[in-house]
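Next up is one chain by itself, shown in structure tokens, the form predicted alone.
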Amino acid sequence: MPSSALFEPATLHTLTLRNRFVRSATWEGMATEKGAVTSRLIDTMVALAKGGVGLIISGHAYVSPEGQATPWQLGIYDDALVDGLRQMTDAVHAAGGRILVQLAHAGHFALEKAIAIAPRVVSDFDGLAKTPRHELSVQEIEELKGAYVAAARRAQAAGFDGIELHSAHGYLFSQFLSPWFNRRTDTYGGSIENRTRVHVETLAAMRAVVGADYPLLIKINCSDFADGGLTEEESLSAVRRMVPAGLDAIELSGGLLTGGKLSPSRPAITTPEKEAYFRQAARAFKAVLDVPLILVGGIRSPEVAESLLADGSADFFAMSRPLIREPDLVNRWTSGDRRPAQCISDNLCFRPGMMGKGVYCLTKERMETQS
């Protein structure tokens, strides 16, 4: 085993987790048409946990129909839903891991299926899937608060060992906080009090359901990388004003689903030096943050995440597409070889999810078909 703090024991709020590397919330495109947990995604989330990931984050799971984003995504809109989420941590658990669960709603990016909708309707952002159909009024917007509270509830019904906040890349929360999507004149619109009131209410009501010793956490853009978007001044400025209603951590992500100028996945990161993009806020968000810091974005060797984690500049890593292709990429590194992540980062892994066949690494398997 490597010498480095990277592979020892480290706690995140009330939990201990076996190292300080993290799934990131990843589509799976894996659960049923109405969301429900299949035996696949199950082997999915065991093989992560058995191939020495400290913490799993699910796949974002949609707290109300209307804010579902993907097809086969994963669902925690219903009571009917919890059994199957269950087994799914039952298995992690038994396996030696321990899961979170992402709530997230669509917004502006819903299937078309469901009924777009957003802070405020807006029609001029270009490379948007869609020009939401229907504003959130006050008491819609107290009624989104009560889903995810429901879901929160289903979450510890259903063993999760806490709750991620999906508030990045422009989905609803993300959409909230964005000056460019949140044109509202209201308490939930104009200063970053008012664009970050929802997040402060929703954390506050959720804590109130699960406890004190609940871990929440909440992933957020340090910037939308948009003219007219989230800023990583004002970023930082709501994550210290959700701080006090609840929220134990942060995973640091940046830029929109469409649009901007850097999108939340970049391409062939070859380099050390293309690797952890968003280090420099990470940097400038710790400075002034009591909460442990999840970084993630481009993280491919230990190499990088141990001089992160030795200038303080981050507390825990995260991966998503490098566990696509290496679900047991952080046993590897743990063992001794230290290579970099196999991921070349083209991000053709999400082509089959699209197609009904679930997200897998399309590159690895063409190399071994040609092999």
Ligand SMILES: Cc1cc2nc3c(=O)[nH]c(=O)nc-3n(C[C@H](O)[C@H](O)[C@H](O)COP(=O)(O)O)c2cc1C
Second form
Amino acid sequence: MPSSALFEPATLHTLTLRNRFVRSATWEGMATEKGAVTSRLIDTMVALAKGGVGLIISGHAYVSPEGQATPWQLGIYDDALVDGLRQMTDAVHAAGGRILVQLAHAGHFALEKAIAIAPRVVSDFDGLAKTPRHELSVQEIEELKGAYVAAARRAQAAGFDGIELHSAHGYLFSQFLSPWFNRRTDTYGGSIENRTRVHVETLAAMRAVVGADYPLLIKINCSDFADGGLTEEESLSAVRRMVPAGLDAIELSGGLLTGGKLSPSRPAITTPEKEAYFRQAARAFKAVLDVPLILVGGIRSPEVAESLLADGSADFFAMSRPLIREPDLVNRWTSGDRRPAQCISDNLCFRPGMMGKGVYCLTKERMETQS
Ligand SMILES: Cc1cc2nc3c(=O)[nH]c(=O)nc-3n(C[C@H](O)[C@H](O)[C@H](O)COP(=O)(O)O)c2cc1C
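Okay, that was the form predicted alone. Show me the form predicted in complex with this ligand next.
Below, the chain from earlier opens the complete complex, with every other chain and molecule after it.
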């Protein structure tokens, strides 16, 4: 048995987790067309819980119908969805796991009715983004905050152990932060204080509803890694403004979903040096923040996580793609088999998801059919 602190119980606000590994939010493409939980999605979450990960963060769940990003995405926009979500959290808890819900709105990248937060032609986005309809009015920002608060109530009613606000990768909250997207000239645009306003207001409103003990996290870009996008300095300044509004931890990511090699899910993590590709930013954030930091992005081996824990760069370690391939990866490591994750970071897992077959490791399937 490895004796590392990685595999020992750790506290995240009011939650005691059995270890420091987190399943980072991963769109599974397994919900119904209306965003309801399916038995396959429950089975997938249970496999993760049984596989030993300390905390599961759900795939991004849309807080309002027009905020949906991808087909078969989980929804939390309607009270009618709560029963299914409750079945999922009950199943995870029965399997010894913990689960947060990630709340999201896709903004520019919404599937149907795109809502832009600033006028901007986005045709250079590989066809991913729809042409924005209009700049969100202040009234619509109020409605947006209301949608998050309503979703937070549903999250609690559904038995989630906490909430993560998705403010990374170019979705709506990330668009507010990013000067590339946010060209507003009112109190929600311009200075970093203004670009963080919607976060601070939404977090405070959610906190008022969920109470002091309920974990509220945010996933945020350390940098957009894009010309004219959010910089590390600005991101750090944004987080420092958000923490007093009621944040219990941050998950540090980076890049935009349009970003190719600098996307949040970078390809070809072939050496320990390429692992944990936001580690330098994590160090800078940890140096000035007094909330726990979850690091995501290319973590593939316990040794790398171990060294980052030991030198104080991060407190928890989140993975997405490795747990698609090996839902029981943490159990494998816990039992002493410390070989790196088998995931080769080729991103083929997105493909079946987009075809309506649910996200899974295509590379593993191909290897199995060849042998
Ligand atoms: C299939 C797939 C779906 C994803 N869905 C989400 C999501 O819903 N929310 C989110 O914040 N990040 C999402 N991501 C990004 C991951 O959470 C993670 O930040 C990124 O893949 C880097 O971690 P990794 O190297 O462990 O995969 C997704 C990634 C993949 C591969």
